[in-house]
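Below, in structure tokens: the form predicted on its own, a single chain.
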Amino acid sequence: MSGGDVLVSARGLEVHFPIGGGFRRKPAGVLRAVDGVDLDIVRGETLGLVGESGCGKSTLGNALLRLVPTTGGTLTFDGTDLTGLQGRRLKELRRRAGMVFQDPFASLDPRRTVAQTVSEPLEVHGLRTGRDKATRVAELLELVGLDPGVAGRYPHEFSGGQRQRVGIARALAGEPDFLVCDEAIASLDVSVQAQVLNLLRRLQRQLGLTLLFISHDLSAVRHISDRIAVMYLGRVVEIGPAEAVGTDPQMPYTQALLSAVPLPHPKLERERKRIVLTGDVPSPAAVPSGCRFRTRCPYVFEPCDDVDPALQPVGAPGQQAACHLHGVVGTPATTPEGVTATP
């Protein structure tokens, strides 16, 4: 998928939940959070995933940190195979990655105080003692761009903001390579997602770090990323640089979702066409046979029914379509009613 050095890859990854069931009882279905992404992330490299909520972005990036159980497919990480990994060694693992959450509140303890907080990492993982540890709290207090005074304060005394500041200070107090960032702006206000945003570019060059972000927000996605992954159905449909995927998308779904995004100019804002899709999301119980997309996309036609497009190589170097409308590598194929993969 990618060039470079890979830190993070999965290969067929599949993150299954039972549906119904109970003791002695049979499940009586199954929920494909994720079905089969084939995913690298290059080491020093900002990877944005996008989609519509409920498309199975939060689970793939749990899966990657093995917050959550895979059911298929293999994960690596700097050349370690953690598909089976427990115990000693992945513990040791996890303190190369770290996880940003989408609620600031939510994700801190509201009776530890924020040393107690950013300070856990480092007991866990018998990293600092004594004035060592409140040295590096200090420390990572300061690197997010807050006053190590106030690290004898409670959540509850702190902005938004100022809360997920915590959070990046905690996640990286573990001196991780890896940074999964989980919708880390959506319950903010948008001056304070900008701040926010340019501190997670500036620790990322900074400290080298591999970040993936995970939003529903295009244009900050865009912002931050230098390349992007969009998903749908617990699928990668379509990655690639953030500058091709963002201005030449050649998926239906993304080019669905990049109507959607508002212009700043009032007149394109007026002029353009946007592109609205029919019909709901199918659930993740009943994928569609065939491309997953087909119920809702305006290009359908017959071998959308019955086979399920690969990634392939499309438009730019290093962008790759799960598509039919590609139907020779690199170039639109014309489907029976003229129509292409850009509308």
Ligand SMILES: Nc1ncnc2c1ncn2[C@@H]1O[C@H](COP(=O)(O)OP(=O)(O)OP(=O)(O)O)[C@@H](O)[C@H]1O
Second form
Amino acid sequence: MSGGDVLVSARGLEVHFPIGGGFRRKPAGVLRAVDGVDLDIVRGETLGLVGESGCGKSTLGNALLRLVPTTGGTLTFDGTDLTGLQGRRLKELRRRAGMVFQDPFASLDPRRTVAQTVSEPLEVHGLRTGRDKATRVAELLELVGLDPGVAGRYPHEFSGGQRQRVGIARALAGEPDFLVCDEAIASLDVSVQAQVLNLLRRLQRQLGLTLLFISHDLSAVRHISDRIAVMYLGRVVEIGPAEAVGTDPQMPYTQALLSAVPLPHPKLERERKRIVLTGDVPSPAAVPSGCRFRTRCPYVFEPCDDVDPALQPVGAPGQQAACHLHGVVGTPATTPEGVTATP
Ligand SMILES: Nc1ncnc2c1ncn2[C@@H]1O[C@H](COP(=O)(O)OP(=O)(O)OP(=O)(O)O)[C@@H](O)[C@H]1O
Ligand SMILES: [Mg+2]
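The block above covers the form predicted on its own; next, return the form predicted in complex with this ligand.
Entire complex below, previous chain first.
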């Protein structure tokens, strides 16, 4: 943790989905999409969130915005407990915390003009009316680098990058403090990705936004983030300053993820050692005991079977990793009867 003012805070956060149930049948098990996440997002920072497909990034992002119900743990936004938030206070959270979606084709209504789309949050939150509303829409379009003259046009008249700008303008309409960008550049052409990434960076600085930037593109995450969090099977397993996590990762899983990213310099690229993980990612419906990464970890040793490692300070200031290689700290695994296994 960098010690700044925390805007979003999760402790032991869980989103478990029932599986295998049906009409009048009890669920056969649970899918642990988010499974004990501890995370503090500092006001004004861009936090990158990376990890393999299915590790729970989107579910965590949605949970932080109260778009999926949590099944355990605590969650606060600007000091307010979000669990059980309803009515007017939930609506206020919706204004202050928003989402930029992956697919600007799917997330914009083809029958609504740009002005209608961008002004929707203004209407929902009763922020501007009449001519004020049109002025605000023009301001928002300019802010995201679009000509205010396009306000009367429809989504199909725009390129993917322009559509994503419209999506960003809508997300900014209510003057939020916090934005979750879930794979916000993934569906764009490579040449356009950098432009939208730079736009997000500029907006973050200009408006003092706090961003959670979810992506499987590690190069993009390293480019835009102040800090990076790495997720594996529903848990944050490493977090720290982008530079430290990107160049000196302390968790074997992060090391493997990074070793797969090509390096820009030809000499460095020739020397790059690829760590190939063996085995498949376990199902989030059958999370291994002890360290959840142990079934694929090249350094697995005795305590990994039994003790679930906690995040602990290691490496650079502010860097934390959940790995027994740095000392055995964590919760002993329990047997199904609730008896503590050998510590
Ligand atoms: N509504 C749901 N009901 C049941 N299971 C779900 C639901 N939403 C997500 N999951 C499961 O939760 C796990 C985490 O999914 P999630 O979409 O959060 O992963 P992700 O890291 O965002 O993946 P990707 O990189 O592919 O977007 C997956 O196993 C997924 O199938
Ligand atoms: Mg996702």
